[in-house]
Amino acid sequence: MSVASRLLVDVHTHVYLPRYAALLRARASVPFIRTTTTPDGLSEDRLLILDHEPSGGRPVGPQYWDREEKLKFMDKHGIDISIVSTANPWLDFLPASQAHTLASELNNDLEQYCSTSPPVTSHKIKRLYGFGLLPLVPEITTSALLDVVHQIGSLPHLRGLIMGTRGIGKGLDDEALDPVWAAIEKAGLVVFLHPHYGVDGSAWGDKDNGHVLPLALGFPFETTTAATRMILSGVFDKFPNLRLLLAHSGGVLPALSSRLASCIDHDPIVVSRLKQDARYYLGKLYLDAVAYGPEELGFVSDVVSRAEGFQSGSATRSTLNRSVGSRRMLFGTDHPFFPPLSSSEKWKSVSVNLEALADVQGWSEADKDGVRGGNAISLFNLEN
């Protein structure tokens, strides 16, 4: 194993680039950044990305857009490399022409943000790489989307792209996206699928539970639904080399995958559409390790490890091998969200996830090194 493969790599870490933050400051409706005055008479910026945000939005500061703050966070927690992505809601709220222009500008900004970052000590590898943005909004043209895929593929420090679940308005199972998937696959880019809208808010009832239900349940269910729709539409049959990374360890898709397969087997509309058992496709996915518990990480790696046994024509089911499943999992922190209450504390999104990773039974030290960073080094081809 190379020295680089033992680096700690954060694949789930966000930034609101200054150009993007300026746009949010200029807006008067969600999403926007507004300046308020605290009871102590201090000025405070608050970010609102959805209607009816608890606590009037979240306080934001330099850690959301200042690269030096990102690097300080990495240094404090021993993170060698971050694959940075613009945080939600991306460009969803913009008209097509503005979204196209801004996507190109922000991709160039992110390339500059990453390319001028320092190298990892004793390595040629930079400390920062990025996921670019596509202008995935209604009425955007296919040619505009393909132009931006080409742009991202040509920027050396952008190794993938982040997207939400709505596509160009009809979701990610929309056949209109087939040329885009084909171009992404050809360019060898990694797609980071990240939630934003959650599920119908009426599901949470009238009791004030803050942000707990929308974030702990709504976000993972959104990811689960989007990825399942992609499976059902045959995206992974049409584009077998498409590399999709799911946020939050794939939501509840691993836990429900056998139920999904059973429902497909009993549905004449869908059963003849797919080339493989639904469980096979989970082995085509990559999953971040933002799960906060060793049992959850172990379970997800079990489910991923059995995928090959569900390939059409396979005579036997695969024996569960957590080591195999671990190769599809990658460390993440979700920085700069969920900060500690004290500036002297370390972030639980780092410490708890690293502790969980270290405590997974059935993962060798090499497997754990892979999840910490080696898998990301390989997936994003960071040594080249």
Second form
Protein chains: 2
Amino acid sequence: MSVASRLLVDVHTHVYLPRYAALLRARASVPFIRTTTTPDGLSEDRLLILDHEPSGGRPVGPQYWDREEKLKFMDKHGIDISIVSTANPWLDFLPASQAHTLASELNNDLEQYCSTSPPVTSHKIKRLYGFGLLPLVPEITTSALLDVVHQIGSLPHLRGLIMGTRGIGKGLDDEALDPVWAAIEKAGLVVFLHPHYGVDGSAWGDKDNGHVLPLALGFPFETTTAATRMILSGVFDKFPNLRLLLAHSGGVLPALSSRLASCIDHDPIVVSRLKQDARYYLGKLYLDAVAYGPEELGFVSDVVSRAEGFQSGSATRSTLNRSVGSRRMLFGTDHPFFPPLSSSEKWKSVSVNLEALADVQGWSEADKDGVRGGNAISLFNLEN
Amino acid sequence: MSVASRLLVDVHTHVYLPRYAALLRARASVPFIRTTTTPDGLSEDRLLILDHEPSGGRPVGPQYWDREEKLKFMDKHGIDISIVSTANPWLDFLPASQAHTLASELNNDLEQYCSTSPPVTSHKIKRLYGFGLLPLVPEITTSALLDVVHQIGSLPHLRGLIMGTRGIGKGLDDEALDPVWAAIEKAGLVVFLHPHYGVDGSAWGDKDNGHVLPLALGFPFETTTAATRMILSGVFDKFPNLRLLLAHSGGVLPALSSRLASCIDHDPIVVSRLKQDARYYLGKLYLDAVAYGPEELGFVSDVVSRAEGFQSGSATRSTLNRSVGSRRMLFGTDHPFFPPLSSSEKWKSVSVNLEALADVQGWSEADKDGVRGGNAISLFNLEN
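For comparison with the form predicted alone, would you give the structure of this protein in the form predicted together with a further copy of the same chain?
Every chain and every other molecule in the complex is listed next, the one we just looked at coming first.
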């Protein structure tokens, strides 16, 4: 085992690069950053990213854009390496030409952000790597998308790309994306699939529950729907080597995969179309370990572990070994979101996830080291 | 242990009583039953219950309304007792006065349906019990709702009531329902919370995936949202003895309860309002065992088992014992939905759930007998 496999690597950590933050400041409609005055007469920046943002948006500060703040956060929590990604809503709201230009610029910015970061002590590995951005908006051309995939693939510190669930307007089950999946697969880039839109807000009712319902439920519902639609449209059959990392431990796809398989089994429209039991595809995924509890993480590793047994023509299911699934799970923090409400030494959103993975029953110490960092070192090929 | 605790009891099984089916036949807009002619020239009834029903609605036949068909299904699958409930969308679409009248009539019909059913061999227990209906529609009066709660409580074979998620129009976190919860709690009736509306259909995209997405994902999302809103509005604090049975193993509330607790912890609007960690309330729930996999059932029992450890002021979490959670889980089939696509001896939707509960790691044989029937005997007080 290499020394690097004992590092702590955060695969779910966001940045609003200065160029992106400046764009948001220059806007007057969602998404935008506005400067307001607090009741105490202090100036405060607030970020509004949803059409009906609860609580007048969320306070934002240097931790959203300043690299020193990211490194300080990492130091405080013992995080050796972060694979940073632009936060939602990425470029979704821009016209195609602007999205294309900005994607290229932001990818170069992120490469510089990472390439000039310090190395991990006694390693050649840098402390920062990145997920680039694609201009996934309506009316973008396929060639523009392929250009940017190639750009990301050529930037040595970008090891993947982050994307939302809308594709170029019709979702990720749109065949128009097939050439893009093919190029991503060929470049060996990891796709980090992340929610933004949740579900229609009328589901949340009239009560003021702040951000709780859209974040706790809407986000996982959105990720789950997008990944399920990809399964149903055959993306994983067509691109078997596509490496897809799902935010928030796959939303609730792990919890619903058997129900999904049963519904498919009972639906004459769909059952004849799919090559595999839906549960098989969960073994093709990577999932962050942002699930806040050891039972959750253990269960997610179970459904990944059992996936192979659902391959067409496979023999009866073998005894479940959670270790297998742990190898596709990767520690994350969701920084700089979920800051502590009161000052504290460490962020609870981080410590809860670290404690959760330490407490999973049935994971060996090697499995836990894998989830903490070893799996990321390997998935993102960080030793090369 | 009583002999009755070895019975197989189905708590999730639906009926369209003849009076209800006649109402649907008389209608020309959703929900309704229409008679069509198949390509072979045969007459076929199809049920349309959603505004954008895929596949032209689903075929329906005597298994939806004929009691003999229910008993035959039970015999074929070794089910001793069924707690039957009217299927969605219940009375949601009716004006208040009609909903009130029909609720009372259907509750009497269901009492007769159950009370005249044969006894379980060598027991005094009948083979059929029921969940009544409330006229939960906009503009209904509280006194009308209380009247019907009292009616259900007075009908000896009705042991609970089924409801959707809309309440009287504003959801189940509406304080206008407080007198209703109080009356249900006092009557000792079990509330079976069941989805119908899913989420806004635009989430499913343009592809024809039949009923898969609304059923596999939309249903659990809806149940989860409704139960979460009840937690956030304090229903379980105000009515600590309310007995709520969630369809489909609680949707994805078990999978999201730690994320929910974390989002609450980080939201200044909500955190000060709640009396308990969100995960505590999962220990107050009952959940059907309609989850189609042993890993799913085991995980659900884990989150119920750990709930007590999240009570305010409780000491550190004790070692997890899945058995505890199994006692709040109850076998169900979802009959007559999910019929096999081709003729088969037994319905796969039934055998999969029976096999799943037999295969849960960490459940003793007594735990499994409890989930198969013993828990239902006790929850519905069937020996009295």
